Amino acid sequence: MHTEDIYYEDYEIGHVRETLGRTITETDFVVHAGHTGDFFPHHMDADWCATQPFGQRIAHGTMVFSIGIGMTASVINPQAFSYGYDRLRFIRPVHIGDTIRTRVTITRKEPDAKRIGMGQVIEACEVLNQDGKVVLATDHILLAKMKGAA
């Protein structure tokens, strides 16, 4: 991780950016159970999965948003923040054994009506299967500092 001060001016509409991956196990599966408490049969019990639609078990989707996003955390940007995340969608289940990687796509820009010198920068997460297919996807809303404040 480095420092780098980027802000709302410097967001560019369409720029892409992707993640390395990330392979998911087991022991995810029973830390994230732990620090939730969601100790539901669809993600701890391989019997009782294996008699369901998806036969075997299924990752939380909280646990793919938390780790899809937090490999998205690469640079520190003073110059802005998270304000949080719209739209949020499970769209395909995570397995153990699954690796998964993030793509990050700014979408839109535009002053935030609230906040004088500062800017919201929409960032569309979309979190990939080791088939490139889709299993996660949120918004993710930036707010971001405009030189003329700074």
Given for the second form:
6 protein chains.
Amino acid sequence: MHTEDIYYEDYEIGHVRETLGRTITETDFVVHAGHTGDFFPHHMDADWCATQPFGQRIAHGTMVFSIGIGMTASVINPQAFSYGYDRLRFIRPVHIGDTIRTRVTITRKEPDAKRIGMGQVIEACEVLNQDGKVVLATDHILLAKMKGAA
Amino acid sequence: MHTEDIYYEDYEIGHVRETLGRTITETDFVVHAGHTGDFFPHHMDADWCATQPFGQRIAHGTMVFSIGIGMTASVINPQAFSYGYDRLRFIRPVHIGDTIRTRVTITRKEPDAKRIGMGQVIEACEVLNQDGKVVLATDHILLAKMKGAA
Amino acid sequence: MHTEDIYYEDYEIGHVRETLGRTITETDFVVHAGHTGDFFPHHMDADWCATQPFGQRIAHGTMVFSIGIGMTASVINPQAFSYGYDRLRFIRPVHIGDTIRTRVTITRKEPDAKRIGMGQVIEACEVLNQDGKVVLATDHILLAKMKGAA
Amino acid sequence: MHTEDIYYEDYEIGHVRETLGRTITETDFVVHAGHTGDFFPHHMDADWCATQPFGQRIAHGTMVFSIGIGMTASVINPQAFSYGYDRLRFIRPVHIGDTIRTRVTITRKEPDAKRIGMGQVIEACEVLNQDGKVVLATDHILLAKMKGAA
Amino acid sequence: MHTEDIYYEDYEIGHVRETLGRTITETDFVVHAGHTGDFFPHHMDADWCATQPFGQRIAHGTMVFSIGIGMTASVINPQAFSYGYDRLRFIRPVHIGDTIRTRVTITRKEPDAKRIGMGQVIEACEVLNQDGKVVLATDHILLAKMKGAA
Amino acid sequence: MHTEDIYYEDYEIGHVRETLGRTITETDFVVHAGHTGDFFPHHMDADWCATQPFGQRIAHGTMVFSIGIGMTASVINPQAFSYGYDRLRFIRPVHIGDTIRTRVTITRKEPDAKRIGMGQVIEACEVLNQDGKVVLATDHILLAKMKGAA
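Having seen the form predicted alone, please provide the structure of the form predicted together with a further copy of the same chain.
Following is the full complex, with the preceding chain placed first.
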């Protein structure tokens, strides 16, 4: 974790970075249920899950999102802030013992229509499992200052 | 938490439900940082925050989303599943000691173009603070079975 | 979780409700030890337990009680409060991987001798494992307002 | 924490022991809610509590019990096991910042009617706050081997 | 946990005490990563570890130290305080499922050169695994009051 | 967090790096007590601490060490591993609300006497509080491969 000034102009379309991996554990399931209050049996009842088509406990979507995005938090950029996320999709289930990592690709950027001197940068965030399959995808919208405006 | 069959036809546009409140504590900040690995000083360094325009620690966006959505997890509906979220926006900061609750409004529904016998239901989720201000907003996309198809 | 006014007169003897299930994990053992400070080897030392007649780690009684009762917390009733528990018994051990649920049966009610306008309602709480065996039983004493007195 | 053989005959009626103190924190409230799934606003919503007669968040009864009993877990006695608890009562509320300790008094003992060579020992457990007021009381029933029978 | 006055003169060279055992769980790995912010793949990524010579996740050194020392915290001695640790060494890896205990041997003592009426007591702390092998060793330096000086 | 090959020859004596800050919270105290099993009143009993010369709860030494070192975990260097720590000293107390950061200075290096092709690098680690005062100091011993030997 370090601090670095990155302006709108510095973001390069096509740039890709990838985090290290992290194994999702039963502990993470229990911690996330306790943190959010969502104790649905899909996440918490191994016996019931064994009777369902999906066969085993499934990670909360909010957890895959939170950990997947959390893993990308390595550079503090004082020249940008997070505006939100578009098209957040849960593509494949994550089970206990899966190992996930996140790939971030700069896919688009454009000056912000309403904020003079700012631009929107779109980071396509894909959370991948140990087989390289995408389990979650979303577009992160970053608002970054332009150099002239700084 | 209980189980109830709710089909596409059962969702009524304009229907609103609201959760009880929950105070966001310093503990939640520390738990979420530890759960996600995001120890950015915006969330964790009270002294540094005091020198910034925002003045105090700000909750992780992923935490407001996870807890805000978690609070809505009260009815298990075997006839629907979560497809994803659109337009997730962090509208106001959440600080230690704020009390949040979530309001869910059915705003739209339409038959799913690709999945015969299924329909998309849009739940507008708004996380509100103790002053009734929206701090986070997003559209939850639910895929629900139609009655005839069940 | 929702709020509902339930008066003494509304409780029906013989009424039964049952929670969904939850798998008790190694994480729960570690969290409960850390929360209570009880690190007895019966709960924490897998190697030593393997040399004992019970063969494997046993859940803290206080944990089975806390989670078993916690799972019943679904309706906030402003017209009643918890007075205490009688005859709390640990009937069978709970091990890592067991799935528990709680069955609550209204077994008795009577006007409270000392509190005019209040009545005692006894809820027999039984925590069951995945084989339907009772692992913990206790009588919950609820003090509920009478309608006339409200 | 150490191991010591204590037989039925060794328990002396009137013997009192008292634990050290522990301050109950907001963290304990959040951890207990997350561990048990009980997010009732009485424990979790500071704003709502401020509008109620009790004025502030109240500890879960199951938490005061679990921590109060957990603090007494200092001697492992292979000659006894816990049979259960009688008359568990929540006498005064515990709030964030209160400091509790537990006093254990041997109040009764008698040979067990059904188990030859065993006796029941009753430990009156009182959880006290910083003002020396009892907040929780219960009778712990211990089943201890008799010396001759060991 | 109890309080006992132990002076410099009371510490006997060669005295040995040993804690009970505790199984190190995957939960402890996840809790320690979250508590310290150290999410290195050596501790967190089971898949990557499987490709490395050590084959499986390895406990954080700081965790083995913290838990190993924490297990020795049983007697509060108002006549001494911890000055620090010398020669802290990580001798063998600790894996998920290993059971550790700590052996403390008084190996040396001498009057403190700078603090009149105080003496240094060296406790050799060895954390052992289930095979009796030392996994961590360090010398704890205790500063204890002399009786005359008290 | 990223991976980078750093050999013995690459370490420069006098090189200094400093982490960002982190506020130590009451939550950290409770989590560390629960993680290690050390519930000494110096860390856990606010009322008792108020009667002592130090006046308020003091962080566990093992926690300041674990978090202080954890904050430095930003670069994975496959060419070095941690051998241990020397002269770990607790210089000033850390209280709830203090903000700490860690400064790492390369102070010494020398070829390892026993391991051909390896060298010892000493990193002086100082944990500082919000006033810039050192609260903990220790020498970290790194064993790094030499370039020729790699």
